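Just one chain is shown here, as C-alpha cells, and it is the form predicted on its own.
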Amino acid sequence: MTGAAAAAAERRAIRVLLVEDEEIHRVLARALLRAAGGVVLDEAENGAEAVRRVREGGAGAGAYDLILTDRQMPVMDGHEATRQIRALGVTTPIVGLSSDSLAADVDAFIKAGADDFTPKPLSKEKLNRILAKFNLA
C-alpha cells in the first residue's frame, strides 16, 4: 500500500450535510464530494429539513463534520437554518453557498452564524479550500 493510500485508509470518513433545494446543484456537489473521497453525504432540500436532521442526528455529539447550505430555499432559508442550528449549540463548520455574493449577502450569512461563504457554483478548487480551511482534507 502506498503512503497516500495508507493515509487515505486511516482517515475517517467526513460527514457532510448538504442543504440545497436545486437538484442541479446537489448533483454537482455530490460528484465533487465523491471525487474528494472519504465523504459520507446527507442531503436536505430546505433549511427546516436541515435543522431537523441536525437535531435528530445528535448534533451535540458532532453528527456532521461540515454543513454546506444554500441561501434561498423554500420553507426555511439558509440564514434562518444557520441561526437555528447555532441555537442548538452546534459548532460544526457551516459554509454558506449562494449565487448572490455581494458583500451584504456574505455578511448576512456570517451574521447568521456561518463560518465561511463560497459563491456558487461549487468547484473542485472551492471544495478543496473549504475542506482544507476546516482541517477536513
The other form holds:
Amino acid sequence: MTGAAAAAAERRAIRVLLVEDEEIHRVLARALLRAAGGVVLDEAENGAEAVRRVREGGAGAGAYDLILTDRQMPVMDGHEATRQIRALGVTTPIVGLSSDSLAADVDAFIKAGADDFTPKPLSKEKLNRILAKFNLA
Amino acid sequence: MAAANQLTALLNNMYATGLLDEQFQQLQMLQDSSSPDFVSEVVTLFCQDGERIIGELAKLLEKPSVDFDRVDAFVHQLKGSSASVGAQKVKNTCIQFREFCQSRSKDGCLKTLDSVRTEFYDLRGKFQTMLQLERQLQGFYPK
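With the form predicted on its own in hand, show me what the form predicted in complex with the partner chain looks like.
Next comes the full complex, this chain leading.
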C-alpha cells in the first residue's frame, strides 16, 4: 500500500460536498479527491442544490466535513449558497473556488462566510493544503 | 516504437510552444488503472466546451448591440476549462479577451475571438493526434 493510501485507510472517511456546475471541473475534482483517498463525495450542480443537501443531511449535526464551492453557477451562486449554509448554523469548513482570484473575489467569499479560497484549477497540491488546513488529511 | 516517439515529440512541442502548461501533467498523473481514460475524458470535455463557447461568442458579437456581460461570462467559462486542462495559450488569450469585455470594446473582442478560435482549433487538432497516438500505443487499433 502506498503512503497516501495507508494514511487514507487510517483516518475515517471524510464527506465532501462539491458544488460545481461545469462537468469538466467536477471530473477533475472527483479524480483529485479519489486520489487523496478516504473521501465520500456528494455533488451539487448549483448553490440551491447544495443548500438543500446540507439541510437534508442534518444541518445541525453537520453532514459534511468539507464543502468546496464554485462561485459562478446558475440558480444560486457560491456566495449566496455560503451565506445560506451559514444561516443554518453549519460550521463545516467551506472553501470557495473560482478562476477569478482578485482580492475582491476572495474577500467576497470570506465575507459570505467561507473559511478559505483557492483559485482554479484545483490541483493535488492545492487540495492537500486544504485537507491539511482543516485537519482532514 | 514510432508512435511512442511521435507522442513524446508532440507533447514536448506543445509544452515548448506554450500550448500546454504544468496543469496537463496533473491530468496525466491522475490517470491510472482505475481511471485509464481520464486524460481523454477531460480533453474531450474541453474540446466540446470550447467549440460550444466559441460558437456562442461569435453569435453574441455579431449582434449590433453587444451584451458584454454575457460575452464575459462565456469567456470566463472558457478560461476556466482551459486552465483545468492546461491549455495555457487559450487561457492567456481569454484573460486578454476579458479585458476587452470589461472595456466594452467590440473591435477588441472580435480580434481576440479570432485569436482564441485559431489557438483553440490548433490545440484541438494536436489533442486529437495525441489521443490517436495513445490509442495506438494501447493497441486499440488492430495492426
